[in-house]
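One chain follows as structure tokens, the form predicted alone.
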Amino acid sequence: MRKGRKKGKEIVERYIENPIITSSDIPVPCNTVFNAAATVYKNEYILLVRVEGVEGKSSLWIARSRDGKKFEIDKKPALAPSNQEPFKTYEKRGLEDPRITKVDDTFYIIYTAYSHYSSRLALAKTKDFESFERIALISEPVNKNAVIFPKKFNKRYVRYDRPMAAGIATWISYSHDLIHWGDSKVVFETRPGYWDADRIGPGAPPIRTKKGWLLIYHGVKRTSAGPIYRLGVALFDLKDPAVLIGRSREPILSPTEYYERVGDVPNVVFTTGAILEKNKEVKIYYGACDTSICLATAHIDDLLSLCKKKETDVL
């Protein structure tokens, strides 16, 4: 436990004014808003939020803030289903669950393209959050929940993702050009008997720390009343992100508040964005019940303290 944190206090603390963004904040009629990518640009907090329109398709909108708590939404979407091929065919049912990673001077946005062919990964980029350029469709279906590392390893980009056919595991892949990916292998997987027993996937892009790369991920456990989505943390080697150092035995955030338990999809907390501040506070932006966007905070050392050793037991 970090010195100064009171015994018994939760490691992750919810923002008292949650939810911070709801459908009523969006300047057009919509069903829900959730699952926000997060970054900082020119001293401004940027969220790229998933907005599900009244017709059921999702697009990605920018929310801007000076304090990371109170956001204003742009007047139009930053990325909507494309009218140009090859993206048009695979985005007909919307764009979902973005993550933002800055590499050098470019912000890369990895997101899920959704169509009647199911989900696959797509990639776009921006340097100013005013203009955006699509790069490529970068996976076959069925694939989603991907994050890109903020640095290269041996001149290659690195990503974690969760192929749906292998929903019990998170994989690592490498690329020289961000388009063609390979050398894929499993890096960590579900744990029978735990809160992440049935499905896992990367959440926010990995955060570099002195002890390793910290990944906030989601885990799912099925119950008789349906699945429960929780958040946990895992730590990977600084030099080799394919090496798992340790992971949390318990979740860092579970759906306990009303807005996390009641909504379009009940019992869900799901992150796609987190920001490490200079004071070592981590702002975790998460979707609640696929209905709203919320904020929680934690000290980086407290999160790292949960990743003491690699979990090897299988129940």
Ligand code: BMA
Given for the second form:
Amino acid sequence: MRKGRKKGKEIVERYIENPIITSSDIPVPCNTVFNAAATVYKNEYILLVRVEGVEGKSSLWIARSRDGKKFEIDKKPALAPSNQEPFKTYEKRGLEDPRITKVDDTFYIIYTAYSHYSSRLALAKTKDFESFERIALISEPVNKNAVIFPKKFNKRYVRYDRPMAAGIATWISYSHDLIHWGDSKVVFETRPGYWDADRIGPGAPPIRTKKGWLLIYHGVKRTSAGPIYRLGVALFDLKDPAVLIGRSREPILSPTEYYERVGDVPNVVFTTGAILEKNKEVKIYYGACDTSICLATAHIDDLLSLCKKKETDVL
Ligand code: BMA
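Can I get the form predicted in complex with the ligand as well, since the one above is the form predicted alone?
Below is the entire complex, every chain and molecule, led by the chain shown above.
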């Protein structure tokens, strides 16, 4: 056990004032607010929040905070369904589940473009969180849950994503220009019998640590009453992010609180953003029940200690 960790204390602790953002914080009528990308810009915590409008389509709004806990929402969306092609056709049903990664001086936003053709990945960028520019649609359907690494490997950008093909595996792909992606292969997959038996997908963009790249991911187990979405951690090689080093046997967060059990989609904790602080605390922002946004924290070393080699076996 890590020196300094209190006995009996949970590794991941929920913020006592959860949920931190609900639909009543949004300046227009909406159905729900959930699954936020997270980053820091000019001493401010920034969340890019998925807001589902009353008609059912999602758009992405900025929330800003000085302490990472109390957020103020901008007066209008940062990214709403586009009226310009080629995005117009593929965003007709909205923009969902953004993730933000800073590479050099640019913040890249990878999100799900949703239409009657189903979901595909799209990419936008910003340098100041005031103006946003779409770059490209970067996958065919059905694909979602993508995260970009904050550094290039051999001059190529790297991403993990979860093509739907049964939903059982997370894949890695590479790109020279962020638009054309290839060399794709599976990096980790579901574990029959475990809490992540039926589906997995990358959650927050990978966090660089001395031991490797830490990925907080979601795992799904189907039950007779519907799926349960939980969070776990996996560790990948620093030099070669296609190599899985270890993974947690148990989930780090499971729906147990009322706001994680009851909502539009019950029994869901789902992350798309986490921030590593200088004091080694990781702030994990997560959507609860596709209805609100919550915060939990953990010490990075405790998360790393859960990534065990033997748990990488597929049973
Ligand atoms: C996933 C995505 C998320 C959602 C989650 C739980 O497949 O669609 O947007 O939060 O399911 O419903």
